[in-house]
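Only one chain comes next, encoded as structure tokens, the form predicted on its own.
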Amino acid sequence: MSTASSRPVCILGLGLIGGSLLRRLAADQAPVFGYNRSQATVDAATADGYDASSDLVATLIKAAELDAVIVLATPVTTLGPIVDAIADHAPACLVTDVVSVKEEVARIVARHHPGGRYVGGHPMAGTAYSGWDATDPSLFEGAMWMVTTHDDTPADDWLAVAAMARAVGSNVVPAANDAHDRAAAAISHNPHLTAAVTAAVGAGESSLSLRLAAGSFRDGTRVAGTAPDLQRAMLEANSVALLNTLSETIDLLVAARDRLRDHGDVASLVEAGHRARQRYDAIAGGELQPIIDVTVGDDGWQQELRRQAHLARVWLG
């Protein structure tokens, strides 16, 4: 997919995610720049051609004057002067994100801008790597970019940060805050967490086993080589979801030890695992179900959008 926005958009945090993101619509000509802290990360996206700067001021001075969409995409800890400065020099534009939590997001707008204008957003794309140099334009191509939509989300600004999603090449999803964390918690967060126990567990006290390890484990512990700074500000901020899925993880690992230890046989857990990735793989691997019959703006459009996401819809525009 290559239509651009035309809506001027504004990153704040040019690292993976908001790198990759400044890359993609820099390339279909789209209205784009951006900040970043580190004076090192700006030079280097500035060598390479983009619109970057390392003073905030200035930044949401220039997306106050062009009405630019402003997007969050630093670590969650970091959000909270950054939204200060927000509301101090730009408090009528539009915000969204690209942070894996939303409901930790969302209360951080609303203390330090209240009022402020704020539809949630969380591409499910991603990498192991860090920083400018991992940044890639075609990171967000055919992946799933969630955005917030609660009874109160203006269609408007609905509208203008699903545009900029399906504008490099994601597919969006609708979803309220919660829904989105108990999700992420499930499929993201969790498996951070079992990879980091498989990769202890796997690493041993021998190299004997790294040696000879191979493809499961590699591509189970893929997510534990992410800077360990990225995976704790990612995770800690979901905690109350994490937490569930975490005690469901533990109770299922611990009935199929007891069964192992009983009756020897893990049947219960594997088999039920084949089932869950059986259907992973169809709705993955099958044709995209869009979502019908909504028109963004009528009566009760937040709602059936977010029913039919429930049904494994996106929603293409």
Contents of the next structure:
2 protein chains.
Amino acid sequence: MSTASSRPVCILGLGLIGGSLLRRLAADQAPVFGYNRSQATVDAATADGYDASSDLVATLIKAAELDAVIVLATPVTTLGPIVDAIADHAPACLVTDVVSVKEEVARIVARHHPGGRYVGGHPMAGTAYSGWDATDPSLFEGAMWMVTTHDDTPADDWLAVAAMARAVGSNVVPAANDAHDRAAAAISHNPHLTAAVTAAVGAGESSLSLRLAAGSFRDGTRVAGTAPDLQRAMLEANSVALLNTLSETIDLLVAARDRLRDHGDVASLVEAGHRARQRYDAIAGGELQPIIDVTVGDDGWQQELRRQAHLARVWLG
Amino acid sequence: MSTASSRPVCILGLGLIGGSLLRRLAADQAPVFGYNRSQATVDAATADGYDASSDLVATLIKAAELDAVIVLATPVTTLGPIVDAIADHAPACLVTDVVSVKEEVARIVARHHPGGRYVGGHPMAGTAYSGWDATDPSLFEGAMWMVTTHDDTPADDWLAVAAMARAVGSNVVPAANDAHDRAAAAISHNPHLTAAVTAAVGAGESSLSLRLAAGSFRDGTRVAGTAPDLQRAMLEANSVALLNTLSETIDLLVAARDRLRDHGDVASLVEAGHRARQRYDAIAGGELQPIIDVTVGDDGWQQELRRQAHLARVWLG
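Can you switch from the form predicted on its own and show the form predicted in complex with a further copy of the same chain instead?
Below is the whole assembly, all chains and molecules, this chain first.
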């Protein structure tokens, strides 16, 4: 199997995720180079010794020459013109991405680069910080990296993207775009909204409140500190799935409020939350299970990988 | 000013908070001893070299003999009979507490020990763990410790409680019971409910979801892992204030849901949450301001301390 360290990678966007990927791949002496719109970011990356450019066309021509894997690493709202440029200047390259929604990215790629080779990806890693200064080559170590796995996904392209994720220390999780987006709404996008509302309500009471705030507030509102533009790009691109989880959130809170008002107890919500957290702790603390008895490329490999991912297995390679 | 290290302290309840207080005070060679209902906890504390007993009456008789400050450190639901025993066996002792609500505790003390000396307290410190095994003598280092400050609070008793909080490394914040309870609902109790709902919704989507969960879920649901009984005792004892913050939470989420559904954006909630978190970061990361120009015991000292606490100052001593 080819690995990312033997295949050039071209990263478009050098923020937290793209920049961390550039640094991590470069640390293994992999051929990797990047583009960023902002000259200041390019200058910072270049000063740190990386191969970066603010010239998108030149970067893509180089990608085409090297048959690089191209990684889309800019907010979903900026992708259209970038994919147009790929279709013009590097149409044969395999494209993947690190964006936190998958159906919308797939739609954009299909519209702006019909027939292009694309296998989506999403590393489940991040911090509340953004930009080149926040990049960290160890960001992906031990993270789950979802790789799009549809019935028509070509085996070689899937393996190339999976190899890149594994090369930076991540565990590959195969999933379909819609299943990913529902999961991301449930465990990432919805938590951004509950963090925001927790922060807003906490800060609204009095100046005394924030002075008394301790661990429950600090941890529960951490992601509310992420740049609002980045949060909006992420959440609004997954609005259908997010509407479902947000409505479910509201329903559970209304039931808890009514119960508290009428009977004075919060047992049902507190116990449901505790059970859920216990399940998460068991999964997060448990041994990773390899996906077994599947050879990528065999008949029906995509369905079998997705099925095993839902059984809580991950691909370790 | 007398400090806790020169005055005996009797701690009733040796869970996370009471046990950590026992260990921290004992580390300074302060005369400190404790009671716990469970013999297993008493055995564990004794084995670790601490003065602990499962005999409440004997413990209180000793407190009376030593004129100890008595610290209530059991869940609010258990306090009635304990305060009855204080009224019987140590009626002249100064009583404080470390319980996370203040109006309800004050009501219980007034009902079960009318005329008793009581100045409430609440250290804003904790973890998702509980019991003697979770105790940590450094738990209170740098924490805010709210000390009840009413118009009729006696200066000497207030100073004794404040001295104990300072002796274990905390910063004393003066506040009235009702202001404390509203603040606690906003920055501690409500975050427990939003953590619970975030966990429940995240775990409900599919087994894939919890596997993909990363930082936003892990941090946003941490306190949902606290023992449900302890969460219920804390939240349900502050139901009036919590109903207000929970209703405000629901209103903000419903407005966000409607906006997302009708206009596709989450700008308002995300930006409000970000502003709130920025304010918190500024306060948490800022220099502590000493309360100035107040001599405890002077005319109107209680109101002046409360006023300055609302101006975001804290008592440093």
